[in-house]
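Below sits a lone chain in structure tokens, taken as the form predicted on its own.
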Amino acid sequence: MYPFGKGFNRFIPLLLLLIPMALYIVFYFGPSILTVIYSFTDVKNLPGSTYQFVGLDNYKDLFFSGNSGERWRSIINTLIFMFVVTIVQNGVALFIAVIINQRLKGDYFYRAVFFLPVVLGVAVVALIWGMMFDPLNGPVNRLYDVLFGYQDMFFGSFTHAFGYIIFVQIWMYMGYSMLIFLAGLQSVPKDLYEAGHIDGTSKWQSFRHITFPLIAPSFTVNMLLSIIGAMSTFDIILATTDGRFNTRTMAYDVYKETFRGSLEMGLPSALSVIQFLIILLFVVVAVRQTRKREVEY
């Protein structure tokens, strides 16, 4: 029976959805459409300013203007950031989730420890690793000196700063991926492992032919979250290097051009559209590839 009754009561669910739908349109869908429109204009971030459509001029400026080399470098950095974070973060998270799923003593404590960086916030994480990577008195530099006789500038290094930002990003969000994998692992029926053990399967064979196919939906979710999160990251870069030392990404460029640039909204809007299309491309490819491995039980 329909739980909301008959007559006008049948429309109660639709009425309840009006407020969240309105909020979504105002704060998400509407600005997204305006961003696409602005990408074809010369609009400025000034109250009352007029604008006109300029066609594809903003897109041409992104890739063929005098500073287009910086744009290409930002795109390359974004792709590197996305690939490394997605692969390493999910690989480490899956490894830790498998270990914790073995019902270790104090497993709830380990879950809390690995998930803690997720709730700390970007400012706190940047402060922590800023002190850890202090080139003068930081403990990591002292450890480098003792073990390897080597010292680094960390977030002040042109060659290594981007790698350390990738490390901090993985450290911060790995716990989130771990919990998703752990939820998937705990949903795998135990009798499948018992049947595999009777058939003489090894631990690796059990993981490859039983565990991994059944946790493929968790893997799909983590892949999507990692790709979207990595491609959209700018806050940790802003808090650590502020885009210096060859650490700029597309998301950081959008932020800089919008809030700290020349007040032109057309160029960062075009860059946002390009960023969205790249994210969409990788998300579609990732979903198609991972869905092939999903198994319903």
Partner chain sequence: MQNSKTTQILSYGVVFLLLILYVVPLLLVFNVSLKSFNEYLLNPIGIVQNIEWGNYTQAWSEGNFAGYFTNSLIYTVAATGLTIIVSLFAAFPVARGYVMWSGFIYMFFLLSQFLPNPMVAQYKLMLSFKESVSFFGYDTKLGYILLKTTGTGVVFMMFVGYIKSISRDLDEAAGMDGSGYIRYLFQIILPLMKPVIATGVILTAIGVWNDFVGPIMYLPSPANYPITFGLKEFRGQYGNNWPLLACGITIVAAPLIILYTFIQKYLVDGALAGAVKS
Contents of the next structure:
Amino acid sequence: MYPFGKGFNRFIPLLLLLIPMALYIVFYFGPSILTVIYSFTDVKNLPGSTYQFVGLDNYKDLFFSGNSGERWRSIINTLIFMFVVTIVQNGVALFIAVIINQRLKGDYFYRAVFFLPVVLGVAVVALIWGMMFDPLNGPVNRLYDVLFGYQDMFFGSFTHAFGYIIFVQIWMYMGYSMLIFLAGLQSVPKDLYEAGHIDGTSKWQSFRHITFPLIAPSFTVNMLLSIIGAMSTFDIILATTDGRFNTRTMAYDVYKETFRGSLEMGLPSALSVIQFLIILLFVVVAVRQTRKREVEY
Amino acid sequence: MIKKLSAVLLAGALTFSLTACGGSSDSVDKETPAKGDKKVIKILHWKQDNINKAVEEINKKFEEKYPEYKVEYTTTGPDDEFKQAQRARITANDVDVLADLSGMRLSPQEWTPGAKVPDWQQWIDTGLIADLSGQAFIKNYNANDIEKAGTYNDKVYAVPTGKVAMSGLFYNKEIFEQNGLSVPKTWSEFIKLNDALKAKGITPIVVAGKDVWPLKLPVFALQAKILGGGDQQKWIEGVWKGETAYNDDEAVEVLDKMKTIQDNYMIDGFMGIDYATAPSYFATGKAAMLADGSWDAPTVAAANPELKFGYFPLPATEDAAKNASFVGKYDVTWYAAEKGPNKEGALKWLEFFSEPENYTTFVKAAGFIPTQDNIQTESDFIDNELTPYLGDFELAYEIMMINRQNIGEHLAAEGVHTEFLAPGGLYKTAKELADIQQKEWEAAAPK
Amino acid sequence: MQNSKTTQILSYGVVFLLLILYVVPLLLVFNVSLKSFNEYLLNPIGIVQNIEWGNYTQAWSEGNFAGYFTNSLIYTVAATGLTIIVSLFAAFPVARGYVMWSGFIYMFFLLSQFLPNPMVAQYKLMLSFKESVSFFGYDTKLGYILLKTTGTGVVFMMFVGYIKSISRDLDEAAGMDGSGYIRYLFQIILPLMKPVIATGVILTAIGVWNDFVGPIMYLPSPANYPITFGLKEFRGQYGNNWPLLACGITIVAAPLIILYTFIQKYLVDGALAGAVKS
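Based on the form predicted on its own presented above, generate the structure block for the form predicted in complex with the partner chain.
Zooming out: every chain and molecule, the one shown earlier first.
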């Protein structure tokens, strides 16, 4: 079974495994569990302060105090963000992946360019679009002016800012989803298509019946990545509007309440727990749906 | 076998020494410039070019006079970013001298059950802030200012370094003269002035709406002169006791007047102008007035040294006498950390800073109204533009207000948030916003 | 044939349109970075008239990039290297079943993607490390590197998927020859995993190099600032100086773009490994 010796040698894999395990438990798993516990306490962001269990008070504060309206808006924003990003990003990515996969000239170049925003990172991407969307000198506003005779405030608009953030998020991560689809598509044997062509199946039919079932695993991966990503992203909001103009989401609120809100740490902890429950719900639903599809074909 | 194992250990050691290098070089970084046994004093402040330069100058002189110290002066972005850094550093006991954005705000009173306790008060209560009561340098400052902005439970914890006016408008003297306009004394004169400018095709007012908080500044004038018939304190107590309300006539008048200004007289797209850019609009004559705090006078002057400009209080009411004074706050306020790495150094630095000569350097660069007596600022701006209106210097709403915990966003950060008004915001009338505010105020009441 | 020709033209059309959406913003930034501030104010969009390469040297010094650059280099190299190594330590035995309960361990590590946001407790943890074991707590380079090192994330999952495609016979042959576990990992397995390691490197490096939220929380002293903080220097003071900011953007982005051009041909293979498994 284990080919690399007996006795002490048998334990080397385990010993080495303990390094990542320890990192994981100390920095992520432990704090995660602790955060759940904190959500039931009045722990404060002060050195050496003690804390007591306060039951569900933090959860009550979240939803039954002066700012509960904003809490609900954050939840709704999070859901909008997740749905739009997941659907549009994966839809566009799949479409482009299929197009690029039909041996277009320069396909390496296209996919390199579409993946580039991921490489640039959020801070840079936010600044680039800040420049594009500059209401005063920005090119997009000039374009709007020429085309529609209309000016926008972009990241400074109560009605549009959130939409623009969603756009930037999709712009940034479309290439990532596309890459995963491309990988899936390239694992589809070419002769399968050729067989389809001889049968006289239409493009759409061959995509639906041959390609799609085969790339269903990449579909699942992309769904999960975008759901979890969209639910927990806040850096793009921090870097564009900083949560102003009705652009807050739950993930942003956790950050804001932890570092900029009151010194109470129980409240952001409770918010983290609720965020977790919502993510869990959607991940379970998504996995069930895509698994069903994989079985169907 | 042993050979292989040792090779592994070596590899492991190598990777770790690599990262350890990263870790240790950090401590090296900190100590090399200090050479030998210099004691580091960590000062945290926010970015404001003119003030930063003055503080750096003082730091240099300090290091010359006391070579055993090394000052590490860190600045962060203003507002929220600073508040975050401030909190992180004091919690980690990683700062010696700490700036705050204003003098001490009011702490909860008997008549404010369930109020939000300000951070500084929690820090003092947890023993994180040094007691400065006995320090000789406190006597350099005006006793009344120390009492108002630096004292808690009869002990001095903070040094307010200067006063600023917040409720005024910078105005371009040339544009005013050319069009035969003069500084308005009443609200209706102010409206007439704006209309006259508009009729000439001149944009009346620029404000940095993108940062949102600058919109509060003109509102402070309205609040101070209108709420409680000119007695804010009475109105604030009233709102806690249920005698006044966010949607009563006075509060709606405040919002309504600001709405009038925002709708008619602000530059197009003011919600897209950030705070750093706004002064350049004014300085280059793109707008006749700039709604900003008096601390920005040096920035305006730097943006266009040729510009002749003045500063007048926004006339909130029809009573010229009542209008003729500024509303403001204490600006940059120093605290010394009790449990920081170098408390003794912090006190020494504050003492040095408070020496009249150094303090003068600071206050001149900052454009503040001094909190030490007998300081010559030699500033025409302060002497001619601010002093005439300093008679009844009042603290702004954001300093006086004691907020409820978990208050809604329309009242958060001790403001009334006129950015929520149409056309930028979603509330079409002042009354609509006022009703929401009152609802949120009541919803935040302790249960 | 006719049909396929039109689809091809359409395909190129769609890709071309999207290309514009991706390339124009980047070109705009580069264009602006070469303008003097005055030229930018007069003509923010048009093509640069007088090229100001001096902007870059000015941005480099005003943004304090020299020191921040070194810091980010340390963070990125150390955290990426460690991540690859510990991910291998985790992935190989789990993929092969060389440790007990490897299925359970895999699930346990997979959980890292779904756990409640640990931010609050993580922050308190780093502060308490500073009190007790000061060299890797809050505001230390080592602490931040360890925080950014993970053997249980996406890289781990991609590795598991890829290792499963490597034949087990290889293990046994090496074992017969008397090779030790660790030598086998580094000498045989690691070179075989090139594509997936390349993907792991670029993904991890992106995450560390571009991180600006982590440093806001955990690296408050200027001595520890990463390169992304240099961008902040150009905001504020007399309005946003977009030409210098655009230089800063280019400076921050360039190193990773260079790394990316070397590595990108492996990316699809790596992504394949990630997609197949899960």
